[in-house]
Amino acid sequence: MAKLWTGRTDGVTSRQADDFNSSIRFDSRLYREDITGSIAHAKMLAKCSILTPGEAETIIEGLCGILSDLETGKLPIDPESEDVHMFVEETLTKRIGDAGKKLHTARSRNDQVALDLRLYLKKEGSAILAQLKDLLAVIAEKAEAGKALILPGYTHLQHAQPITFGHHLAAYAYMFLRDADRIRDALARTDLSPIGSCALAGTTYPTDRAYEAELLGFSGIVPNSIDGVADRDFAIEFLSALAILMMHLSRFSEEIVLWSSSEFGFLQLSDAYTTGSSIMPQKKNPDMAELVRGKTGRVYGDLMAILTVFKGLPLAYNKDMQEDKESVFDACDTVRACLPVFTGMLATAEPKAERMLSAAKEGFLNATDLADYLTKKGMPFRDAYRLSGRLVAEAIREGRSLEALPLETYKSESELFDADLYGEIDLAACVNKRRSAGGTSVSSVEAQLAEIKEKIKNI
């Protein structure tokens, strides 16, 4: 097959360097970008006089005849074109002859398929939103049914102090939502169009870049055309984005492995998002929350491919950057395969508030409460932390909780310790003290909620 771009050679290249060179087993996936993009260009090149008005109607109703070709199944993408560009633009000459040739005025590839990319991860990351505004919603969901609901809260995986089921995921939605932040950022500099940047200097025609933008949908130009085309930054920030998203999905995912184990026991995940195992009848795992930690690695690797591809690169345009787009399908794919089965597992998943409150009762949770005690009758914090390590030692070599040793055994340490002592220490009670700003009590989840109930609106 002849090349588009013979003339400086004779475009007569090897089997092997063809197979190297091309493209289209994976880029062919932006073919409804090229198109859009290519009756935009059709439309701009109109406006400017570039093209007559019925050059640039048959090219339009060229364009949409493939596209809708494509759609359909009846047109199959040539796996012998160089790329999908190359494609699209020699499906059109067919169709329509010489009119056809006419549509890469004023452009280039290299700014064509930085448009590509950009419209595509506009599209893709519309997406990611919407599947990560369903997760919030299951979250707050499942928050507010437990915003009371008591479990040990951990620090280096030990038991640390009382804290409510609805609040530990409601820190889940304020690490989710910041991701949505973060997404929704790269985006904005996602949205500048590179089209009629060129090669990397422009173009001598009289074009409209700001028209054929806004026919795109963008909210304006990259203004150095050397850096339309030279960079892929809009990417890399994106897929930044979605390895933070994927890190707080596995960490996620993690703790629901270890709850839903025997040894905690603090969720029981429905059979939809387990399986069992091939040779133990008894068993039900966590594959889904598994899979979701380990394909986290995948995003992190498409971006880690991506950064080492740039950081050598000089200006402007050099063929490394076609290894841009493997990494960037493979990380949304990724991602939005992750989302809806991560939700769906969390939505259809149980709290069993009895274990978590057993949990909550073992390891001493209670004893900075202790020490909080002897604090506000005056004792000096330091002093207070070490009689109340003494009396957890006291605890535990008689087997008991701080809420079983009897008043006689405090009074020994300290007057300051009287029958109300009981109260403070109760484990509700010690939950819904916390009534600080972002605390564990019921107000202040019931606060942050309302926070994030209203954050999730406008993603």
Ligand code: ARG
The other form holds:
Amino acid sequence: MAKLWTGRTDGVTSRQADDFNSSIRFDSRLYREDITGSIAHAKMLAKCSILTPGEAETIIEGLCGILSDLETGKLPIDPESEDVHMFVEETLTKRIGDAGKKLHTARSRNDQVALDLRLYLKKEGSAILAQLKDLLAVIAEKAEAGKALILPGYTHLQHAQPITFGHHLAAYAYMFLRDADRIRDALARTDLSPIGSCALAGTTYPTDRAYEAELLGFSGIVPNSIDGVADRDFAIEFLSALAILMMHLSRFSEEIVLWSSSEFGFLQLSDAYTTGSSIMPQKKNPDMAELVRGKTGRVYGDLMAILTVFKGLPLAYNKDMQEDKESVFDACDTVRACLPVFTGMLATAEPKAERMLSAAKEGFLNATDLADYLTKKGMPFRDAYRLSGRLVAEAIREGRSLEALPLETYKSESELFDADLYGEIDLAACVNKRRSAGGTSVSSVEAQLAEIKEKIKNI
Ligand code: ARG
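Mind giving me the form predicted together with this ligand, seeing as the form predicted on its own was just shown?
Shown next: the complete complex, the earlier chain at its head.
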């Protein structure tokens, strides 16, 4: 078929070049945004008397017809089209004749594609925020239910200090709340309309960019037309927010994989979110968590790809920019597939309180509290630290916990020890004494959860 841009050249390109150049196989998913943008464009052109009201009406009717025929499948996407913008315009002209050829007045595919991508990300952003909100609600609920469950807290994956399950989950809640903030922040910068930038330099027509932006629900316009067509920061920022979100999901997934192993046994995943083995009858595998962890790599790759595409591009539009879309689509698709599955997996997972507590009883998690006991009685912390270390070594030799060492053993190290020591190194006491802001005590976690729930409401 003759190219719409036939003129300067005869428009006859090799099949090879056509196939290589065409983006229709992936950008056809922007047809809604493209048609919505074109309807607004026709309205603006009519308002500015660049089109007659009759022409605009014919164009808009034609576009609405194309949209509904695409939605119902009556109109198939033509794989021979160069891209979605050409496809819509060619179909329109086929259907309504000459008026269709006027739609592209005072715009270019360069500002059109930037517009479509911004509209697309605004929509994807809201969908991802809604999914994040659902995940956060489940985390908050599980944290509330588990605010008194004691488990070992780790550093270096070694037993460190006792913490509560609610405290641990609340840490993830804060990460996901920041992810929501980052997405909203990227969306605020996405929320400017580039349409009317035209090829790069603006137009000689008396257009009204602000009106067109308003019709499309943008808060304003990109103030510089070169920037309007050359910039993809909004998409890069969005993908970097998604990459960080996936990093959080991946860390959480890793813990879920560990916790559901027989070595830990802290969490029991529902059968509905696990798989079996084709050969080992006993297996119950945490595939969902592993896949989320694995898919994180894809989203990092998408971010790297788009960053790299743009690093050497002179202003303004270059065809390299066509490569932005697959990265954006893949990152959005991946996050949108991961979030609800992760939420479902977490909602149906059960913490195993006894396993958590018995693990917390091993590994001298209360050794810091032993040292604190002495410092509160006046011993300098470094001395108390060393003395407590000796007592841990003694407990290891005797194969006992610190709680099980007799008072005489303590007294042989320091006269400051008394029977009240046992109350101080009891695991629940260790947890509930940590009432500092942000700490692991039930009361501190309750304060965190109250804040988390407030913030969830504002997503
Ligand atoms: N398919 C192109 C893209 O995705 C649309 C813009 C084409 N503009 C141009 N001057 N060739 O970037």
